[in-house]
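The chain that follows stands alone, in the form predicted on its own, written as structure tokens.
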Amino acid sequence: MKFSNYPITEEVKKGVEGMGFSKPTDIQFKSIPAIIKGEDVLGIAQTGTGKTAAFAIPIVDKVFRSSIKGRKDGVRCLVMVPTRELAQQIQEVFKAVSKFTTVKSFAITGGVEQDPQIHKLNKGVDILITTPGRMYDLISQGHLSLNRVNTLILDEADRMLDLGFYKDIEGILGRLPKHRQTLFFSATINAKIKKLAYSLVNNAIRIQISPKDPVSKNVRHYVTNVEMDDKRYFLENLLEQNAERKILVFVRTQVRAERVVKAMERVGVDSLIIHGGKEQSERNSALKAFKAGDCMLLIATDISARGVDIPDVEIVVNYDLPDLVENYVHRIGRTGRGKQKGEAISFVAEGEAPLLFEIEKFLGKKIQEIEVSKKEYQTILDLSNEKSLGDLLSQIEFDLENESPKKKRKQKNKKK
């Protein structure tokens, strides 16, 4: 089946097309039509299937509808995602299936100012993209109302609905009116959030796709060992070997990933960075930059792992293993995403086999492994230019503290 042959407005059709879209992925096929009739759906499927579309097309039709008939009175959807780069790029998507039409999205986040939003959401938002915590702000204060919403959508649906989220969310729906449209979308979801997702809806259909592997067929996966302070040499190796390719490293923490940047400065790797200590206008620099590939390397936190969508990044490095096995499953989702394909390699150090060992246990499966003989894994390290660098300073070093006492003297006779 087209996208030509489904029930949407001509000018919703025109928007997809637009955005090269032909067929339906498997998570649109199951879903829009679901969305279409007005159906709470709970809706899985590996990353990088398109599972933004599916509910952007169907709520772009819907709302479009209501304001061809004249009803065009506030904010009719209401889209709540868990980081500011999501909220963005789903804007992105929502404004494109829209370009032929009425409908205007938008996205608020906090980390910059809001006058510019309250003034946004005063000239009328039909669609808004929100985190938790602006809205709040500007609903405390009087600046947003939400007694219009007809449909409410949680992305990365198992991040909002877990201890983090979760109280938010209950404070958000006593606002909403009781009949309402509630859609759920994430490439991974456990038995706990299953469950409180379908005590907030009224009869959801659940929509699942390759339930067995959360990891798309088209990222090959593979495990190394490598002790913890050696993981920077081994880093800059993978990037030696793989100089023109786009390269997207995780990281644990934001003091980690400060550490690596400059290692790679050390060795002469140019890098970006994105972290939640970052100002937006920073995280926002660096995203614009690696997706237009004027750097190849981007160091980030788990902040980039869920939902964002950079082109064409070919290799994910998960230079530590993730705290949460399931950010594991959207960290590698950030490359084979479409129809391509994509590599991903995690460096596990000897005190992170715990985490692999359950990382490997909500896959279902053993992670393939890499196995680097004690020559190779020696080699690695000898050929490291931060090594190269270290060696020459130390032997500068060595030289200078054993001169021999007649150069020593000869220059103290020249100073006489």
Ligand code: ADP
The other form holds:
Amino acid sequence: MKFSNYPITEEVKKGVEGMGFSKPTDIQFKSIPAIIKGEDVLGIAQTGTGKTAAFAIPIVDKVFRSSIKGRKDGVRCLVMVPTRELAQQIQEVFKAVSKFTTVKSFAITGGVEQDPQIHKLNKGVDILITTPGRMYDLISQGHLSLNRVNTLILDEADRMLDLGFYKDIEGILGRLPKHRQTLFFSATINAKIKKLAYSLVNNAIRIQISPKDPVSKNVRHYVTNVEMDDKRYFLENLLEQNAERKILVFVRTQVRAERVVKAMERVGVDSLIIHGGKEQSERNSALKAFKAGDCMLLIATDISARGVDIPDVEIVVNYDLPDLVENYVHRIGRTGRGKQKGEAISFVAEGEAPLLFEIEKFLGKKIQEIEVSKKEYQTILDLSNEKSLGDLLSQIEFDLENESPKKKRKQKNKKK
Ligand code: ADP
Ligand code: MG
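Please give the corresponding structure for the form predicted together with adenosine-5'-diphosphate, as opposed to the form predicted on its own shown earlier.
Shown next: the complete complex, the earlier chain at its head.
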């Protein structure tokens, strides 16, 4: 099957072709026809398998067809996602699919000024992609009416229906027309959330692909035992051995993210950082630089675990294990996207053993362990200490020469 054979408008086909897609992925193959038929869909497929286009293609087509018949004012399709970065990224996909149509998509997120967003909304938007917080603000201030919405999409659906978000979502659902098409997509789902999803739709949901192993087939993933205080030496060692590769490191908290950046700085490695305590502009520029490969190391919290599609991430490091078991799958799914292959390694300290147990229970199998002998472990620490000492000495010499207390460190982990 090729996209050219689908019962979708020529304009949409041209958009898809322009994205470089010729054949649908499995989840696209299974869900596009059902969505075209107007069915409610719960699409569960592994990370990086093209879930965005699985809903964007048929929905742009649906909105475009209805607009040909005569455009009505107001948002027709509402897409809700957990993070601002993801909203922007999904809007890019909608924009590409609808490039040759009259369909207008727009992303509204928090962290930036509201007025330009309201202005844009007033000019007419067909497909609105948003995070629940800002969305809720706009509705309650009367800037947004949802009575023409006939399609609701929850991407990262299990996250959106989970406790933290559900209150906002519930408030929004109450304002949507009852008669609508509802689509849920994610790489993970549990029984409780599935039940909740069922309760929100009228029609029976078509479950598309429900993989036994939620981890992407393209990712080889390992754990290794590392004491909490030694993790930075192990990271340094890993970066040194993979100097040319794009690496994404996940940590548990904002404070730890800052600490890891500093620790890497001390050994001369530049890194980017994204967490919820950063300004949106800083988050955007860090993501942009990492996507472009200007810097090959990004330290992030779980805010970047879901959905973001960064080209060429070759290694994901779980510097700390995630608190939410399903985030293990999402984090390591930032590599091995599309046809690419990737690797993931988790540093597990003694105190994290219960978390690892829970993750393995969730996956239904053990994660392969890389055993490091006592001697190898010590070598990693020694090499790092030697270097830090060497670095310190060279800095003292440098300071004496220049009478300057600061030294600009060279970027080791950078692409040539
Ligand atoms: P998911 O939401 O399943 O994690 P995405 O929708 O982010 O995955 O897509 C992952 C990657 O696959 C993206 O870079 C996207 O451009 C690419 N992709 C999606 N569909 C196709 C296709 N039919 N052919 C080729 N590449 C595709
Ligand atoms: Mg996705």
